[in-house]
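Next up: a single chain in structure tokens, the form predicted on its own.
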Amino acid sequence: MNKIMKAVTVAASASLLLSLGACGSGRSATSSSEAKDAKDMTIGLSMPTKSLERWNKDGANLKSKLEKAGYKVILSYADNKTSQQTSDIENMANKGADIIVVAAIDGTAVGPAVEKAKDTGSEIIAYDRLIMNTEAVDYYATFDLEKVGALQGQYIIDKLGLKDGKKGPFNIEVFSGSPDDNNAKLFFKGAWDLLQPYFKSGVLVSPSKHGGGVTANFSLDKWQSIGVQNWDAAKAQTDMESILDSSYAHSEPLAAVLTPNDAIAVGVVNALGTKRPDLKAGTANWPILTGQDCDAPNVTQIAQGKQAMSVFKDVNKLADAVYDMVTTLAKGEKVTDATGKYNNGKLDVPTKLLTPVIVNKDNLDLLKTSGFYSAADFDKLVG
């Protein structure tokens, strides 16, 4: 943006320019003084991987909505490789993307790429995962992240009857998500804030030395030590098999496993099947397993009694929220319904927060009635 234009607009739009970023490379970013038709806009969608079912849903849902409205859409999946995601974002910017929506693999590693995109005039929306330690992010759309973990932790507390005075002690194993995913820290915090008091009272204990041992004094800053890289089911299975071999090889009871997402829950279920065939799903000796995302295999696991619950984050609603952001920005307007804020280390990012809900065997058909799964697909999953 040249000096003359700055002189003309600075009084009226200084605060907006701070939030939307600078223009460069001969192309102007969308601003309050510049509206565009959908057909004249390109939207980039950078998703982390196709290996998790939820990202396929997210990418497809948002692409479909935007294309129906007339936008040109560039959708990429980075195969869980930060270098690939960096390249994808830079390519979108070079192709003239007006807005780039990023679901980051690593919220910190992606920073330089979005900064380059901002320099070319792109606006940046962080999708479900916050982009860290950069001012080059305009808006963030996500579910209430600590609430997700709190729902998981509270479910374990309720099912074990801890608030009703049950003293146990109950054996529990604890996992967190991918160490490079900032969301995983917030999921864990939501659960640990509720569970730690029961560790301190001795009602909950973790016999294994997983991650150096989860004890009453386990602190939030150690969450990565119990993480599962890339939320990988096979890695979770290997870790859980090691836990079972070391601490549950003689028919010791296992009351619960805090599994922060559905892929990790699949790995834990597989490990239980391999190492503890004496434990029977759907009976009192089967541990309570948590999750999130309501992936297809996990819908089946819930129906079979292998997984107690999953946190339902309706990605259709998340796509709707981001779609609304895009169309608002296309009109040259500020997003006004991003009323929450998350600090990314550099600034408080305006955030649209959605509410997650619990799905278990009792209300599993919510996944059908909400349209998350078609009736035919749902019926196949639940058998």
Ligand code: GAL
Contents of the next structure:
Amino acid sequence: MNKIMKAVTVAASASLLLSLGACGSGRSATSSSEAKDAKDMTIGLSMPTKSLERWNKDGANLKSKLEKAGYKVILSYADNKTSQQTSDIENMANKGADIIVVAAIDGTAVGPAVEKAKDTGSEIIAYDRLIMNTEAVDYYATFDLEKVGALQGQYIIDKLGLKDGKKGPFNIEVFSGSPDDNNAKLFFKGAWDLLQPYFKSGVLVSPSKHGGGVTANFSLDKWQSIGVQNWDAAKAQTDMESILDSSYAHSEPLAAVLTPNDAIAVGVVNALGTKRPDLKAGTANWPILTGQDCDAPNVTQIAQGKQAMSVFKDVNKLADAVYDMVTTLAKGEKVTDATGKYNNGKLDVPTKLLTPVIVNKDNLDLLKTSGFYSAADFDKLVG
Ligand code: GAL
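Next, give the form predicted together with this ligand, keeping in mind that what was shown is the form predicted on its own.
Next comes the full complex, this chain leading.
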């Protein structure tokens, strides 16, 4: 039984005893609908790293929202070290966290830690990244993962005019995200489902041997071979530089690069700068680059024509979704609006799915009007 339910049981038995004692009044004392007051609850927030901008926003957002409501919050960042995230979660459980929200570095490696926390009575919410191969996950909140990839793939298709019958062949290079991140597989699936038919028809070709070579028959289960560990921009730059050295050293055209998040897009832009100075951002010979997270450097890249688009995942909305889950659980109630589900290898985890949207040069100010960036910060980024 989890800590919250224990509180409900105690409250209910206390009120039952009271009502029995006061049975003469005919009115039974009702137990409070709030199983535990916020001030009596501790919420753990386990974030993967500070080195990727978005997680700083996620952690700060959720912490301030919960503290404003009176919850005690333990916020930890694990520096992309799975051993650190394990001890962060154990520490939260030892400090009596009623609910632990986890954005996993490695969805499988974090399993034992969440199982131990669950055993002490904590409820577990997977945040943005699914916790895999364990039943110790109560809920999941994320943006529609395959949709993120589909928006990236469709953007390339639309910008190259493939639906309008353009035959190419167009050179494209393809990256996926961190091999230990279950999200990365689903982002890639969303994009590859749309792009693969154009590889099959020969309209899209990938000249390099990146990941052993992405051909028409490249299968989804090989997604990790084109991955970038920890979504690291420097690693992406190194990989892209070797791609450019091996297959684009004689002014070969490059129509697009599937870059699944903004950090990887930064790495690819840097590689283009070092290896192909003949390509000019904002001109027809500059490749279409995708992304997600609308990180600050990428808002500037989009404004400068270096990156065609990013997928906006408003972490304020994700924080709201998780906050609602926490307050519902605090009442000892079940979350009923987690109507989506993702199977984590052990069970279908009830999931709140949020909608990602495309941001490009034409609607960049959505990042200001949504409050994702302050007007002052936004104006600095777009210059
Ligand atoms: C993913 C996350 C994305 C992406 C990446 C880098 O799991 O869903 O927003 O940016 O991690 O943190």
